[in-house]
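We begin with a single chain expressed as structure tokens, specifically the form predicted alone.
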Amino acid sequence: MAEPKFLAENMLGSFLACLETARKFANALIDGTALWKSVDDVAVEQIAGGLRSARPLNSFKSVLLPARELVARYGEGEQKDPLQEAADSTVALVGVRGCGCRALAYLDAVMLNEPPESFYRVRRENTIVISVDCAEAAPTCFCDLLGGNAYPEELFDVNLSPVESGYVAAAGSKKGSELLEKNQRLFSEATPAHLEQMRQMRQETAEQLRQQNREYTFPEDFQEDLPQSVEGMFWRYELSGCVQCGGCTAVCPTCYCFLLYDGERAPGAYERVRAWDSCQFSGYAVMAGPPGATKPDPRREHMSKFQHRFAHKFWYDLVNWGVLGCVGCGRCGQTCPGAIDLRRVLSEVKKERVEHG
């Protein structure tokens, strides 16, 4: 890849403007929050302070994976194909961190697994992302403790590591190398003192974190520590903070759980629609059944419910794709209602195992 280059802040405008995709999306730091949001409804302003933020509150995943899509057209009338649209659209995503890019590995592994999930596969061939380095960490993040880190390491296309008065720009693809020469008007060389910057800012955050995670302890093993500690009674107190609202899972940037249904959109003329779901919600996993009867279903209980979602991302996945589920960006523990930490969990399932192993 070519040597890393230098944007000047007052260049960002016109960099996010050299991003030819028909969509794009950044971080933007809204009312002290940073979220992602259009590029087209936030000033630049609001997108550096985005930049520069911790990771925002919401996830990109709504991108890639809408939170409602239209997935099969049938019946009478003329059928536009809702694949083809998908694959006519072009994103850019600006200010992807570490956690997002990791994200992306663990939905690919997923996703484009034989055979792969067509509309994910055209979002994700059609995507332009630009990585950024995490300025500060969130008080719940945690990628330090699962062997992350808080700057990208890979699936970016740039990365942008924000120092004094800009950013050092790094490609890390082809497309990438493409856009910094189409665009190297816009650039300069990075300077000695520009990746001096980066390295101390890089190692800043890293200290924050190790600082913000030092009371917790993780299971060096998940995939042998989980399966037997999922009967510890501790679960029960953790249950209890629950009330099933979905809110982890649908800021989880992993979490892919959908349901389907269908409906008339005119006479004879019908739509099939993809919705997400979550397995915390009461009747996830309920199957078809006799009129009058209960309806069968295998996580009934809430506690087996509560117990999936960890042993999904720690033990399922592990032995399914040979990666964890979770990245670590502690989105889950700043939506919770009821407090719950997963960093505290899985330090309890650790305490267990060493007490009750």
Contents of the next structure:
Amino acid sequence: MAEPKFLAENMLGSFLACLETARKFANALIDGTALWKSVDDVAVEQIAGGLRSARPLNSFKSVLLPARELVARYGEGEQKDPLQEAADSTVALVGVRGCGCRALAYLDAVMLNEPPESFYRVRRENTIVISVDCAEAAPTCFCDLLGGNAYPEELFDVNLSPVESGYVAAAGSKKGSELLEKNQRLFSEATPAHLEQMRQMRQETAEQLRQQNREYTFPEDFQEDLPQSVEGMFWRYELSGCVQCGGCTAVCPTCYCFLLYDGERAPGAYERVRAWDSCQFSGYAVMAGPPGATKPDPRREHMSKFQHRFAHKFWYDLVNWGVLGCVGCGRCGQTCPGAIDLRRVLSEVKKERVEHG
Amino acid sequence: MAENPYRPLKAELLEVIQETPTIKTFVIRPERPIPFAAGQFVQLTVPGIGEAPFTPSSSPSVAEELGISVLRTGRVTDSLHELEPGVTLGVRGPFGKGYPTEKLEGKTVLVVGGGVGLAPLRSLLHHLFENINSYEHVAVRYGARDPSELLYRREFEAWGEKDRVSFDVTVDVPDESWDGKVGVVTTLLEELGLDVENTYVVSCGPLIMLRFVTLACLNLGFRPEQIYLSLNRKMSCGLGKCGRCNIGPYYLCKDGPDMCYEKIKDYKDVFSA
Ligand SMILES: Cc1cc2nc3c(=O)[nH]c(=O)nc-3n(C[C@H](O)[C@H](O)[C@H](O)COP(=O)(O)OP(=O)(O)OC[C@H]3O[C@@H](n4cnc5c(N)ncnc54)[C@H](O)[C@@H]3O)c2cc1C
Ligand code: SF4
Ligand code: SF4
Ligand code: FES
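Moving from the form predicted alone, what structure would you give for the form predicted together with its partner chain?
Now the complete complex, all chains and molecules, led by this one.
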């Protein structure tokens, strides 16, 4: 890779402009909270603020896997294929964090294994990832406890590290190198002082994470310990806070469950829509059953829904993909009205195993 | 560009056969053939209403026309049951792995069906009967709630008369027309007299039945790896992506729907309903 560059703060707008994609999304600071927003809807100062704050409350997954989207038309009338429309569009994501890059790696594993999910695949191919180091961690962040760093290490095209009055820009892919090359007028060489500021900023964030997470200890072997802990009393305490709102799964960058719905747009013309679903909802796993009888539900008990979320992320994903389905972004803990914090639950799993091992 | 996996193929509804008061067989002709293996399933679309998963009950050696036997039980199946031949449906698939027919070669196959569960098993029976010389013996055991709910009743006699095939049937609740056996399907397993060591079990039916069939077979000395269960879950995508059809780490739409009991026995939601 070429030497790192320096992007001055006042060049951020020009940098965003040089991304030649049909759609652009970036972190923007709105009333003190960073959120993913369309670049067209916010001022460049808000983006500068967003890139320097903790990770946004929502996740970029809604760009790659929208909450609700038309996936097929069938029957009479216009037959323009929504997949073609998705393939024809390009998108830039500005502000993917270290945890976001790991979430991308996870979604790639799930969505691109045979048979690949076509919509995700065409969008992913047409996405440019501009990642950013976390100059600050959110209070619920715990990437460090899962072995992650608060700066991107994989799957980015260009990474920006916020330093004094600008960013250190490093290419992470051929696409990224070409982007920097083509727009070299926007950049200067990064100086040793810039690189030192970057090193310090990374160290400070790591220290912040260490401080805020020092009371938590996670199991060393989730696959072994999680199934062993399911009878633990602490689960009941945690469950009592859950109101099944589905907020945790909606903000999670790795939760991907969906459901297909059909409708009639005009007489004889039909549409199929794909919409997010949540394993925490009551209808999620309800099956068809004999007429008149209560429909079977393999996870009827609230507890089995609650534990399923953990089992999927910290057990089944290890079996299937060899990686955890959680990147420690802390979004679920921040959004949960019952203040259910994965750090506490996973530390309880560990404690249960130590006490009753 | 790859084909849109969510867009159904057009399929003409050729024929509707009333099998029982609650089950009809729908014969469809997709706009292009859908080659499937016994036990693989399709998502059948009632336009504008939605899709539901079904395992064709017709012979896997015919890809141009598919027969699908459907129990009327809810939103999609209610609207299906209202339809007359001539209308256009939609179909996606095939999905899943299908039955392990190669593994069964040279063995005795014990096929245990309950209620509409005989429908998916029938594609397997077609395959076994068409290649009967590759199998030691095929023992079909079937149970339904009452005589009127017996699926494919008109074919029972012919099945029983085939070489290397045995057939037995029971109902939970008899009526005046019934002079056959009475009792749940597991009662037919008690008097099997099969060489357990050389036999594989394949079963499909309501969850509660699968549970008792599994227990009965374990009691008879079958090992978990000899038992294959067609498991039902709510399904949507058929591609292993929408997440809902799991048992532990397995996605039934991709890894199943027929699962070796050995693989799933340790996950607690296998039989819960
Ligand atoms: C692999 C497989 C093979 C099968 N093979 C057969 C077969 O050969 N023959 C047979 O009769 N049955 C078969 N079934 C069962 C069959 O799929 C169900 O009976 C069918 O799905 C019932 O659909 P329904 O809409 O009529 O029932 P409902 O009870 O209305 O719905 C069934 C499922 O769809 C959900 N649902 C209902 N309404 C909506 C909605 N508006 N939006 C989203 N979801 C909704 C329900 O929650 C439920 O999970 C099979 C099932 C599987 C998984
Ligand atoms: S956000 Fe909290 S309350 Fe809502 S479903 Fe998730 S765990 Fe339950
Ligand atoms: S489970 Fe919670 S902490 Fe883990 S990736 Fe999802 S939102 Fe982030
Ligand atoms: S039906 Fe979607 S994952 Fe199995």
